[in-house]
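One chain comes next, on its own, written out as structure tokens in the form predicted alone.
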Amino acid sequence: MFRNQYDNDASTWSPQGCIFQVDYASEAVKQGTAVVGLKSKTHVVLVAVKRSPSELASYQKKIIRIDDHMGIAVAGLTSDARVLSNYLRTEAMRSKMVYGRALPVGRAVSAIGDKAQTNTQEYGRRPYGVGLLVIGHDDTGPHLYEFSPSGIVSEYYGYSIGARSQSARTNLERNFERFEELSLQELVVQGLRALRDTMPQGKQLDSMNTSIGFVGMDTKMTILDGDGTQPYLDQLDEAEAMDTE
């Protein structure tokens, strides 16, 4: 009913209480292809399904290196993807100029949670049309972290933003007590079961379409693409079966 009257910027409340452009905007992060991310009390995983425009076209970039503590996984508008990683590659690059450190991870998702805020509350702008998941490791022990685009962050131990992401979130409620004490090599498995579940019917993960990342103690950050995904996927059709016997 009041949609038409409020929806024309991302500084009007509608009598509901809803800003309707946020609301878009979180719609954008649902058309994306699924990302899923993961820790455990040593490393911390991103596994993501790439998407390709069309046969003739390479796939897109899913997962971002920001530092070498810190990456990203993208859902959503990519070029508003791009925009967030310079800016968060500029806050790591300044940390590491003025202050001698690292970014904390921490610090690095509210810079971005108040940079995407303030887009809700100025006339003229709009909310970033993109979701993200956030992981680093820093003096504290592995983090992840989800960005949306209202601005709220929030730290989880797995969490899934995307299509069908719902299918991989109940895969991670149902195992994340165990995350803690798995290894790296177990835990990136882990993310590729629950990955498999956002998939549509007929399709499945190859090494084509997907992307991993992974961070922590004494292992950079490091993203796997093509046939460096292909032991890990080896691993999770292994698992599977050994699962059906």
The other form holds:
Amino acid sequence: MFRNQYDNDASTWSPQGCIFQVDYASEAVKQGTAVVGLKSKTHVVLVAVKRSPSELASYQKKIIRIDDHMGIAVAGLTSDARVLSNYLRTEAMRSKMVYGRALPVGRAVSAIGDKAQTNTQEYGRRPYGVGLLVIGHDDTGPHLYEFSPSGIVSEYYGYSIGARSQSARTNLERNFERFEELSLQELVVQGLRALRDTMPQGKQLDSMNTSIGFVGMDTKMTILDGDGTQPYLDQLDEAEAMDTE
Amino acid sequence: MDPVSLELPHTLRGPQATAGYGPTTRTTQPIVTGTSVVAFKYKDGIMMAADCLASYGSLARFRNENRLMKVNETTVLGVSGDMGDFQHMKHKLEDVMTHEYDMDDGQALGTKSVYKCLSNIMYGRRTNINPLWNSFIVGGVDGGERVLGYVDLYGTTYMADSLATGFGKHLAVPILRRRVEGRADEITEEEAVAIMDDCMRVLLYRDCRAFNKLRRAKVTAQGVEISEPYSLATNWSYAESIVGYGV
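Please show me the structure of the same protein in the form predicted together with its partner chain, now that we have looked at it in the form predicted alone.
The next block holds the full complex; its first chain is the one shown before.
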């Protein structure tokens, strides 16, 4: 039943210095479909592939709005993500009510990071089985953070998590130096290019399975699904066609 | 009750245990008080003034108190009413600012946020029927914008180009209406000081809880500056001709 004697709970070390439950939780993130996040000087964008459990089912929501200035994309257990997003929404609202100020993005991510960390140190708990990319805009500009079940949070120019996300990261690493000056439109298309690299053989990005979210200084957190994504997908095709010429 | 149990003074006790102390009581009047605060906007920012007296009833008890508090790099708080309640609020605000400093992410709490936080505390206290017996004026510069707000023990809030608390509401506001309102953008620092001193002089003449030792604060884009105590030139020769107050 267990792979070894050190993975019964999240508070036991293995002699090699691993906490297996945390490692397993990190694997759960890789089971989710890929999400890509990237930012310019003014905006920050999320793009994601949605999965539907069967032909008859709807597509699972991948991008969640937290507040006018903040949103998250999910890879892994969606139900765990909902717990975290509810918490973030409460905190964002509290900041607005008490101080009349939008919750600084870094503080929001640290708060859920701390929650995840306690889960890896207290007996009888389990780590979250979800990774998040958190985007937001505050007084210090646009931000992109990664949250992982280990409680580690990191800030990025561009990043990707989820299934086959390594391909997207490779794409981002090749191009991220240009992101700074891009417009919102170009940034979304750039994100879709990276996201396309994570698609399995024979699968395409289309308006049904693609989700786009963005936020910026004068742009409230916006999520595009279905037909709303079509113009960007068309631009992606155009850009790819130009490349092959 | 367990005979060796330790009773801590701040531990909440149930109704049975508290019965011996008599009925629950609330502050029904301020004890050591500060009088008016006057504040208004001018070209470079905001200016605020208050005297250094904390009265015990009509007794001029503490004559070297500071009723202007620098909350952070862009915000100043002027206080009238109970000085004990102010000290409580002062500690609360210091806690908030320390927490902000600890965050260490370069995102300072602006004047508007301080004002909102303060208003929430005041409204919360009055809702628990246990108000802090103060009137506060919060002033500062928030993202290039001058901010001036009032909040009192009822949780009443309003913002304006010129504000005053206590006796200042009756004596300074009419002067400020005439000399500040509508011209906040043109008043130089020199003129602002003259207006402020005139207001404080009128208060000194007519408010028996006022004191001729006061501080002036200004908040500009450069930050907060609270002056050392100073005195105003006065002329009491008019008093000779005043008769009919039972003298």
